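One chain is shown next in structure tokens, namely the form predicted alone.
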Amino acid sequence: MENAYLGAQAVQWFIEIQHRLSKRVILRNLSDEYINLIGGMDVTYLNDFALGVFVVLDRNLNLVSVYYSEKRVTFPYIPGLLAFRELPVLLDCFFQAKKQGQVPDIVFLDGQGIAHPRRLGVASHFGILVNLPTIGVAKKRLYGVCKNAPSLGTPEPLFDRNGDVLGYCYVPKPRTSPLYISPGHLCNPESALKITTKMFRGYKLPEPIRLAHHYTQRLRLEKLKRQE
């Protein structure tokens, strides 16, 4: 599915769904005090399939349970459009965990919020179509711009063309490239940052981030050795 070819206008036509969808985004305080149970999830590919893997962590960061998903790639890697290309695996993933009674809090995604051209990244999109307060945490800016380089703990706003706060370029240890925090859906850019500093465990990722990077890289390394 790399090399996939989605025509000019197909793909105007998923920008426009991004643009009424992001009419829905929801911007507002989120306090972690009644956050008890954490959402993790990222998505690996291997061929022509994603992998994806939703953690849940309790308030205390202690791993709670781990669920797989692992679907055929159907939509090409199209920047600014990654959500259609993961929502179908993380979906899956989410509603196993909803099956057994472990919906989250709250959920962060190894992607974008709102910091995104059309203020609709995975972490947005996914926030709004199971209605839980997201947060994106991405290694790589989309969209926006910090105006001073940040400094270790010492984050910086991520502005948009207005001068619209989108969320922070944060670095969490030393020599290290800076992460880019923004909210999803039911926060804002400054919850976003204060719930996901309280995330770190010494490593560059946010806990659940880095806990369901680990899982879907373990589960890539299964199924290549399998393969052989």
Contents of the next structure:
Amino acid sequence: MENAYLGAQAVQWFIEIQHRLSKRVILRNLSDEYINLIGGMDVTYLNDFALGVFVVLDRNLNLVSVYYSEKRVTFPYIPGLLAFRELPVLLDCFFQAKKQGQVPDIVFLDGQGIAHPRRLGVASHFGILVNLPTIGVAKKRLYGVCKNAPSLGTPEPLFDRNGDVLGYCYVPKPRTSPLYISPGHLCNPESALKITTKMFRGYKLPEPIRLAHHYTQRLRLEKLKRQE
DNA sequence: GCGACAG
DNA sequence: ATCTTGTCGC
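Target state, the form predicted in complex with the DNA; input state, the form predicted alone:
Following is the full complex, with the preceding chain placed first.
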């Protein structure tokens, strides 16, 4: 028995929370020169458990430390409400790191930032809660449209219905599908793109997220093996 | 009413 | 996200 169905009125309640929180999102230029510690987060699932990982890298993209968290999933996956499903483990990982004095200068999350119907994807929501700059890097589109199809290394702006730029669609490597990069909190689309562009090491995903995903899968295999 | 739809 | 094998290529 996994997660329960969410009634239509409950959904509206969570959507209203997002409308209120999105007003607190701050978009501003963020220079990368003072970024020395970088965080990356990812979540995977096993039965009714969410397994979260928070990796910390130095400015040369080398791994500094890894934090883990496991919690029973209570919220169903609903496009647009992903944060409510993943936030419990993400926050748990983050506060473990904080207790060790390892608070990064910026955090990358697997999912959208403001490229979201209410401008509050998981990266924005998390950024508001911990008051840190965040960037969302998603492997699929949720909201917003591009004028042209992106080609290798050429970012295509992602617009909302008013013509505002929400983020960028970007192809980091030949023969791979595009990524959707958008600011979460305390940075703007341009800064998010510029900073993210410096996080690649030849793979499709930027290092903070690639490593977080790597450890998240390893944790999953261990738990799977540990259960049989 | 018909699609679209992060992880 | 997860369920899943081989296969083409560097």
